[in-house]
Each structure stands twice: as structure tokens, then as C-alpha cells.
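Next up: a single chain in C-alpha cells, the form predicted on its own.
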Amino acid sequence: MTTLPLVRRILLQRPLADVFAYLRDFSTIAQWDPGVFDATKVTPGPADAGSQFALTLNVLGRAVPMQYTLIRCESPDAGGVATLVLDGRGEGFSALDTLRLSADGEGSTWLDYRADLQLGDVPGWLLPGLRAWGRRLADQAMAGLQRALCEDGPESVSVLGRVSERLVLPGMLNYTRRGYRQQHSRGLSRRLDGRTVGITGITSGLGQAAALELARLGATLVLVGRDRTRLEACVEDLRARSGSAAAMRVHEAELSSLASTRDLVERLRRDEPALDVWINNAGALFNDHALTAEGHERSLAVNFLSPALLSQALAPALAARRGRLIQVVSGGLYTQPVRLDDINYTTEPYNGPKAYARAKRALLDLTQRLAADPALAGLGCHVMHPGWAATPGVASALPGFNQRLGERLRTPRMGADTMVWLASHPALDDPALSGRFWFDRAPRPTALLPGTASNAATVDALLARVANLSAA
């Protein structure tokens, strides 16, 4: 048996309580250790001694499973010291990780990290290379943790990245997992204790992944879906996996129906007066043309009209609390303009992805107009797209696309990353950032192809349409 000890010490410019809260749920390792593809807490309740975590390691590009158990979890004591000890087991190897945290003055924390890797018998001639490999892994993990906790503000895009983006197709290659993993920081550590976040479409896919992260960060959640039974089951799952003690309240609504959406608005105004963040995440892509009972093309109703009604109705109260409004759209909007002359998509052969993209562009336009409204000066308006993620909706609506990209698709957690970051990071309090279009935590252009951007008259017409529907 060969033992490989790895020892590092780093200073983190974050308070001890923040660092401890982030690291005790070891599933966050996927956000900072490049040697980990994915991590999940598999035991219910708060992360504490006995909690188990399933990891998928990245070993030379190969996925290798590993199971960790948190065997010691000592909260910060009066002397400003906390300790976490984890026992990891894989096929033919194991690890004992010890993380000792100590407060250092005002708002900083020392991390003393030691990992003792136990490997099978290794020939002596391989040991120097193995030690160098271990040191490199430790250095990368500590650098990733530093970025996750302390360098997690808005991302910048290189000149080459901007050029690729402008060329559209090369830029779309980053819509896969590759783009997510190239982010400078993937840390989600900014606590939301005492804040209330509302989100639609939470029973699967991106919404469920976002709700889990928001719960882990301590937010009170207002969860909207169309099936109460699934909503209540989702709450049980979220509470078990996140270990959150914060409240989770559900509201049932069918967002393809504007009558149901208006009813939801009234319930939110009555029952949820303390909303700090509202996320319009629910969406649907349909392969066949159909009108709702109210006479609206289905994709338009779900992806634009309903979130537009919610946005305009909730914006004043959110602005009064200096809150945030977040819209989840699609990179597909780069390919399409708003078609006011055929808003219900009846004069040309129906194309589901195009209809979806047009509705999402309309939502982007409306949100940027809200961001420019002086009466809503306290409101942070943000639009984001998640890249290409493997969700039940994508698998159902675009089976060929889903099959071709396979494991290159982002996981729902990866796709939800920027959504959660926009909801939680204090940098987004800056009014100069309101109205931006975000992808992978960086502001992006809203139009790339000629003829796709909306002019002021088009946006005026969209606003008038929503205003008429609000009054209906």
C-alpha cells in the first residue's frame, strides 16, 4: 500500500462562517475541484457527521466513482476554529481529507488542508511522477477553491471569445459542458438567509436544480408549478437533499393560461409580500402548432405572455425592496426576430424551435425596457441563457439533438449556475449591471445576426399587448 500525503495552506478572504457553510456540504467540491466531474449529497438532512456524498472523479478524462463520508463536522468554536474530516472510498484507493479552518482577523479565514491518499502498491520508479501528479491536483483544487469563494464576480470574455461569439456557430460550442468548465469561478457560496426567492417551473430540469442550490444557500423559496402533487413531492426532495430549514411554499398555476397566471399574480401579491427575487424559469418547446383556449399560440403564451404578466405585476414590489427579476431565455434567440405581423405563427409552416426563440427574444426585449424604467430604479433586471442542458424538456422536444450531443450536454446543475449566481451574488446590486443579457456569468450581446434585434416600436407594441392582457 502506498500513501501519498498532500498538504496545503491558503488564506481565503471570506469570513469563517461563510467558508465553513460552503465546505461542510461537500457536494460543492464539483464547483471548485477540476478533478471532480460531479458531486451529490446522498443522505437527507443538513450536512453533518455521517453525511455521505457521491462523487464522479475526472481521472485522465475517465469518470471514476467515489464515495465520501463526513466523519467529523465541528462548527466554529469560541476560538474561531472549525474542522471537517472526510473519508473517501473508491475502487482500489481511498482518501482521508482534513480541513481545519481558523479565523484570521476581520473577514478572513485560513484553511489548512491535508489529504492522505491510499493507493495500491506502486513501483518505486513511479513514485516521483505520482507525487508530482498529486501536488498538481492539490494546487489546482486550492486555486479552484480560492476562485470559488473569493473571485466569483462577473466573468470577463477574452477577445478570442468575443470573436467566436460573433461568429455564432463557434460560440455555440461553449453552450456545452466545455463552456461551463472554462468559467474562471463556478462557486455558489453567497448566502441567501432571510431572503425570499420565487421561481417557476421547479419540478424538473433547470428549475429543480436551481431550487436545490437556492435552498442550500438558505433562501426561503416560493415554488410555482402546475401540479400540486408534484410540487409537494419536489419540496420533500429539496428539503432532504439541501438540508435547508428555511420555508418552502408552493403555488399551483398553469402558465399556458393567462387567466391562471393572473390568479397567480393575485395570490403572490396577497401571500408573498416579501419577495426579494423572482425567476421566470418555466418554459416549453412544442413541435406542433396549437392555440390556447384564450387564442394565443402555446409557445408565445408560456414563454412570453405569462412571464411578461408576472414581471410587470411583480416589478414595483421587487423594486421597492431593491430586489431582482431574472428571466431564463435561450441562446436560440440569436437566430430569430420578433414577428409582430405573425405573433401567433399562422402564416408560415410552424417551427417549434423558431417559435420558442421568438418568444424568448420578446421576453428579453420587455425585460430591458423594464430595466430602463425610472419608476423601477431599485429593480435589478437580468436575462440569462443556460447553454445546452440535458433536461426532460429537451429530451422530449428535441430527441435527435439530445441524442447527438449526449454527454456533451450540460447537467441541469451546470445550466442553472448563472441563474443562481444572478439571484445570490451581491455584485448584482450594482444598478449599472441591470438590463444585461448573461451567459456563464458574463454579459453578452443581445443580437448577433442582422435583422434579429427589435427596434423601439416593436418593443412598444409588445408592451402594449402585455398591458392589454393584464387588464383583461
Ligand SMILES: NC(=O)c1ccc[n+]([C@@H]2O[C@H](COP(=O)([O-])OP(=O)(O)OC[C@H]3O[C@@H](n4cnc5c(N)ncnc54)[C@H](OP(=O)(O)O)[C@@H]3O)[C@@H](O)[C@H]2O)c1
Given for the second form:
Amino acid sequence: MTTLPLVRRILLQRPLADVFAYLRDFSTIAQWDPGVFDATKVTPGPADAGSQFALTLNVLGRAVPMQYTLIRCESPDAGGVATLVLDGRGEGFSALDTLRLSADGEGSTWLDYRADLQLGDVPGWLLPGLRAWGRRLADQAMAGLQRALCEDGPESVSVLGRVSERLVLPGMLNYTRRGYRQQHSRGLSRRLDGRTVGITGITSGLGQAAALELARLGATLVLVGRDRTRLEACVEDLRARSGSAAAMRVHEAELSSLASTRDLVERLRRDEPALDVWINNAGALFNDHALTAEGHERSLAVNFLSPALLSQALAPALAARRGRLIQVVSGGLYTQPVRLDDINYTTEPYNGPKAYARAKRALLDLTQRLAADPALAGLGCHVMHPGWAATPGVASALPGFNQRLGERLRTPRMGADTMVWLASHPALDDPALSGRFWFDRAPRPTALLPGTASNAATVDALLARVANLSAA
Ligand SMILES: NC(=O)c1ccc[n+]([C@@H]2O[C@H](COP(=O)([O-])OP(=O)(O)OC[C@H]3O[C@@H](n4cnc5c(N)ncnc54)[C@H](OP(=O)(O)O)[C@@H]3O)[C@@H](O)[C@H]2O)c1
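Switching forms now, from the form predicted on its own to the form predicted in complex with the named molecule, please provide the structure.
Below, the chain from earlier opens the complete complex, with every other chain and molecule after it.
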């Protein structure tokens, strides 16, 4: 048996309570250790002694499973010290990780980290290389943790990144998980205790992943879906996986119906007066043309009219609380203009991705107008796109694309990253950042191809259309 001890000491510019809350749920390791592809908490309830975590390690690009058990979880004591000890088991190897946290007075925390890796018998000549590999992994993990906790503000895009983005197709290569992994920081550690976040479309895909992260961060949740039984099952799952004791309230709404959306607005105004963040995440791509019972093209109704109506209705109350409005759109909008002359897509053969992209662009336009409205000063308006993530929505609407990209698609957690970051990071309180279009935590251009940007008259017409729907 060969033992490889790794010891590191780093100073984190965050209070002890924050660092402890972030690390005790060890599933966050996937956000800071490049040696880990993914991690989930498998035991229900708050992370505590006995909690188990399933990790997928990244061993030279190969996915290797490993199970961790939190065997000691000592909360910060009066002397400002907390300890976490984790026992990790894989096939033919194990690890004992000890994380000792001590407060450093001025809102910072020392982390003394020790990992004892146990490997099978390793030939002597291999040991120096193995030690160097282990040291590199430990350095990368500690640097990742520094970034996740301390350097997690907006990302900057390199000149090369900007050029490939302008060329549209090369930029789209970053819509895969490769782009997510290139982010400087992937940490979601800014607590939301005492804040209320509403989100639509939480029964599947990105919405479900975002709700889990928001629950882990302690937010009170207002969850919208179209089926009460499924919503309640989601709440049960969120509670078990996040261990959050914060309130989670559910509201049913069929968002292709504007009558149902208006009814949701009424309920939210009555029952949820303290919303701090609203996320319009629900969306869908349809491959066939259909009009709703109210006479709107289905994709337009779900991806633009309904979230626009919710946005206009909730914006004043959100602004009064200096809250945030977040729209989930799609990088596909780069390919399409808004078509006011054929908003219901009736004069040309129906193309689902085009209809979807036009509706998402309309939502981007409307949100930028809200961001510029002086009557809504204080409201942070943020539009984001998630890249390409493997979700039930993508699998059913775009099966060929889903199959072709396979493992290169982001996980739902990766796709939801920027959404949760926009909802939680204090940097987004800066009014100068309102009205931006975000991808992978960096502001991006809103139009790349000639003829796709909307002019002021088009945006005026979109706003008037939504105002009419609100009054209907
Ligand atoms: N995944 C990607 O690669 C990708 C890329 C770009 C943009 N997006 C956007 O990301 C958001 C989430 O998509 P996803 O990939 O997570 O899709 P998903 O797995 O299909 O989830 C969509 C969610 O929206 C809800 N929803 C859809 N239509 C609704 C309606 N008429 N009324 C109420 N709720 C409705 C769904 O509810 P049910 O469970 O009841 O169906 C589900 O909870 C969407 O806005 C999508 O356009 C995704």
C-alpha cells in the first residue's frame, strides 16, 4: 500500500461561516476541484456527519467513480474553529481529507487542508511522478477553491474569445461543457438566506438544477410549474437533496395560456409580496406550428408573451426591493430578428428553432427596455443563455442534436450556473450591470449577424403588445 500525503494552507477572503457552509456540502467540490467532473449529495437532509457524496473523478480525462462520507462535521466553535473530515473510497484507492477552518479576525478564514491518498502497491520508480501529479492536483484544487469563494465576480472574455464569439460558429463551441470548464470561477457560494427567489419551470432540466442550487444557498423559494403533484414531488426532492429548512412555496400555472399567467400574477401579488428575484426559466421549442386557444403561436406564447407579461407585472415590486429579474433565453437568438410582420409565423413554412429564437430575442429586447426605464430604477435586469445542456427538453425537441453532442452537452447544473450566479452574487447589485446579456458569467453582445438587432420602433411595438395582454 502506498500513502501519498498532501498538505496545504490557504487564506480565504470570506468569513468562516460562509466557508464552512460552502464546504460542508461536499457536492460543491465539482465547482472548485478540476479533478472532479461531477458530485452529488446522496443522503437526504442537511450535510452532516454520516452524509454521503457520489463523485465522478476526472482521472486524465476518464470518469472514475468515488464515494465520500463526511465522518466529522464540527461547526464553528467559540474559538472560531471548524473541522470537516471526509473518508473517500474508490476502486483500488481511498482518501482521508481533513479540512480545518479557523477564523482570521478580519472576515477571512485559514484553511488547513490535508489529504492522505492510499493507493495499491506502486513500483518505486513511479513514486516521484505520482507525488508530482498529486502536488499539482492539490495546487489546482486550492486555487479553484480560492476562486470559487473569493474571485467569483463577472468573468472577462479574452481577445481570442471575443473574436470567436463574433464569428458565431466557433463561439458556439463554448456552448458545450468545454466553455463552462473554461470559466475562471465556477463557485456558487454567496448565501441567499432570508431572500426570496421565484422561478418558473422547475419540474425539469435547468430549472430543477437551479432550484437545487438556490435551495443549497438558503433561499426561500417560490416555485412555478403546471402540475401540483409534480411540483410537490419536486419540493420533497429539493428538501432532501439541499437539506434546506427555508420555505418552499408552489404555484401552478400553464404558461402557454395568458389567462393562466395573469392568474399567476394575481396570486404572486397577493401571496408573495417579498420577492427579491424572479427568474423566467420555463420555455419550450416546438417542431410543429400551433396556435393557443387565445390565438397566439405556441412558441411565442411560452417563450415571450408569458414571461414578458410576468416581467412587466412584477418589475415595480421587484424594483422597490432593489431586486433582480432574470430571463433565460437561448444563444439561438443570434440567428434571428424579431418578425413583427409575422409574429404568429403563418406566412412561411414553420421552423421550430427559428420561432423559438425570435421569441427569445423579443424577450431580450423587452428586458433591455425595462432595464432602461427610469421608473424601475433599482431593478437589476439580466438576460442569460445557458449554452447547450442535456435536459429532457433538448432530448425531446432536438433528438438528433442531443445524440450528436452526447457527453459534450453540459449537465443541467452547468447550464444553470449563470442563472444562479446572477440571482446570488452581490456584484450584480451594480446598476451598471443591469440590462446585459450574460453567458458563462460574462456580458456578451446582443447581436452578431446583420439584420438581427431590433430597432426602437420594434421594441416599442413589443412593449405595447405585452401591455395590451396585461390589460386583457
Ligand atoms: N437546455 C438547453 O440547452 C437550453 C439552451 C438554450 C436555452 N434553454 C432554455 O432554458 C430553459 C429551460 O429549458 P430546459 O432545457 O431545462 O427544458 P426542459 O427540460 O423542457 O424544462 C422546461 C421547463 O419549463 C416548463 N414549461 C415548459 N412549457 C411550459 C408551459 N407551457 N407552462 C408551464 N411550464 C412550462 C417545463 O414544465 P413541464 O415539466 O411540465 O414540461 C419544465 O419545467 C428554457 O427557457 C429553454 O428555452 C435551454
